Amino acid sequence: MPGLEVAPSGLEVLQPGPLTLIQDPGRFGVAGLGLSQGGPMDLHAFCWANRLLGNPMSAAMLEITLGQASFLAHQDMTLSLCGADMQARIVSNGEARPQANWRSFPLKASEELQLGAAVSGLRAYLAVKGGFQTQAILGSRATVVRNKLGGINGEKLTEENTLEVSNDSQTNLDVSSNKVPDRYQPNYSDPVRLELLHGPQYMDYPPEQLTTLFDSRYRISPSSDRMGIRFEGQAVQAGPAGMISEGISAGAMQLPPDGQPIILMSDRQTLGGYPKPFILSRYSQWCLAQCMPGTEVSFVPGDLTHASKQWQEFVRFFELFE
């Protein structure tokens, strides 16, 4: 009828925090177009958030960096929250109650989910039953701001956004109180040891130069982002003077002329001309994604056979690419 107001639905963004993005596993097969893959920085927390809700791994969710975000439900829904501890709480009728991390939970219409500053870890993943419904671009909803693709208009979320949820988002008693087993919940306060596997230019460096990486400790630079994590510490020199640009894989360690390592992450460029003596193991990539700037890390030699077995088991467990 004319003039009849339709009640709002979905999840409204009240405060987006410094950086909140819609992410799914990423945009594959587009490197030839010069586009970044995107996807979650911490695939471990991402996959658990979907699994708690019985979602397919392709379902889109929110990646919230640093916290300080809040959301208002305009309909009953079931959510899950994994990753960094942001002291979540649910506000209903003016009263607040804490919401535990690494769990699924119901959020009723008119209730507000508030996230404070991250106290452990850096990125949290907020999923909804059925996934957030945004337009897929080139087969993915993943937001890559540098490419202006995915999410909502290719941008980070703002307080003007309301996210559409699936009709399957209503509270479901079978999934509304699931919990990730304690043994799979990382302790982000543990010392950070990152496993390095041999990369394409490993043989181009004198062994004593690469030993520098394992004998030194490095700090994560504040200039790090979703494209790459920069480190500050003992420089690694004596590598190849230059090389023809080539494709870059997730977790590749670049050594630019200043000898300060850079680990390339989800929004990495497709080509690069700096040598890459090492590649970070998958599990170490996810650990690194949860490290605050200033965190001190050490590099350790990794075992390719063990790292490959871990990755294969992870893919099978979460049915990641089926």
Contents of the next structure:
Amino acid sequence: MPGLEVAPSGLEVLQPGPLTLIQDPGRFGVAGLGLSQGGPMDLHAFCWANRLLGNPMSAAMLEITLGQASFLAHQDMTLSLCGADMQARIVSNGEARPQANWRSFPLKASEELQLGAAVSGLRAYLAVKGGFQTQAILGSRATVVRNKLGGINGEKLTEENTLEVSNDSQTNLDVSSNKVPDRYQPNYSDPVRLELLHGPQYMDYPPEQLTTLFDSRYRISPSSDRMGIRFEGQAVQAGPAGMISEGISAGAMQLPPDGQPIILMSDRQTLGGYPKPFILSRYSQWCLAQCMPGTEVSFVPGDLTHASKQWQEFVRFFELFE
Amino acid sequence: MSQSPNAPEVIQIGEAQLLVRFAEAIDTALPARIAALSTSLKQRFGNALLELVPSYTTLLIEYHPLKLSPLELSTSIPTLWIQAQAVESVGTLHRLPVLYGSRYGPDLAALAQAKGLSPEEVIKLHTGRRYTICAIGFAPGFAFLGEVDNAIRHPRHSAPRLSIPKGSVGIAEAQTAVYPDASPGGWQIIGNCPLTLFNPDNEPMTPFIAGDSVEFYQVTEEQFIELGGEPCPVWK
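What I would like now is the form predicted in complex with the partner chain, since the data block earlier showed the form predicted alone; can you produce it?
Below: every chain and molecule of the assembly, starting with the one above.
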């Protein structure tokens, strides 16, 4: 006699691609334990993906790096896709139709969402109405693989994972055909100019020593990851040595003795002892998060007042950290 | 102690963070005071503070850009810091068992030799002090302890090991620490602590708070295994 079968539900990971992670805005208030913050590399695309669905910004979604991922719906759901263009398509009864980026859309039970390789940008954000319901740890679902924390068992997603979708995701509001206004959709193929604001050790360098950064272009190294994005280019002359380790901000530019800058990102270590003459503006951090290794960038001086105002507007608009 | 409550240096970092610097040199009295300041800042500003990252001589504060202005935050710091100055270490004392030497502490013999000491003398000096947790970082639950006796200070290996076992007790210059989990690392490993010092399923995940104190005591291999130590540490 057949047992009682529970109908499958949720979103099944058919192919995770090289790196697909559950992310929410990050794990805050735990740096004192030595834990990294985590969170999305591109907060801009992340926030839009939640906003299209009317989700709170704390809702967890998938950060898909490089693409080549596919997912199968075991129930009807509403999704949104923002960030890198991975030429998404939905396969339904063996027929494929393209799904435009920066939009919300329905995915019906037994339909498959397929993502190709990123053609513009590097990281896509796939959100579901109500957020993916993985276990929160220390107030966050964000995956930090190097801390073995968050997501599913602290790891990147694998093809064995099926993600639970919130049941109370059915609201009266129809959010299944929203679109990010064109003017807010970045063109990731534009030349990348990264704004530098003063970091904690800015005053410890003679000013002319740091102009090297503005006078030449830098290439993003392939040995970059969610912890830090490394650059190759004209080396900056060594700065102060023997620093006492201190807390590291997201976007801080660290200059090790070899003079090649590293921008510390979401999974950065909490403390570090290399000098940090600059920090990237938030906006520039998100641009950088969408750059393929090998991309050439230039650094430009940023304006703290303008950047602070932009950040306030961003937090207000998306109701972040509520 | 005749320490004048100098106003700490406050630097704006990026859009919504402040780095507060309390001193230019390491002082083991500072971490407990920085911890006290963190507590009073949290009481005062609550969820307007998003993150606090204490270290040896600094506190990095990330704040909510709509709930708090950098001016309001920075002007509150001098007074709260004066109050925190009154704090002498009020932290917990953690007593950690260590099995020294052999395959658990492969650098003990060489370090002793380099210092003109016997391994027993190194152990005596390492266990003969109360250390301060100056900072927690590098890895979850990794507590930087200061400061080891001058006679056993030793630099890191020139090339770090790819993986050193969980519980390894190391020395790097004036610092000592326990690796809460297997990790790459360049410290001189003199022993192993059998206790679990970081577990995400525990509450709290790590027993340590910056400003707490730590003492080490020597155990035998039988005691080590009884306390949950791993009898065959894996080195890479």
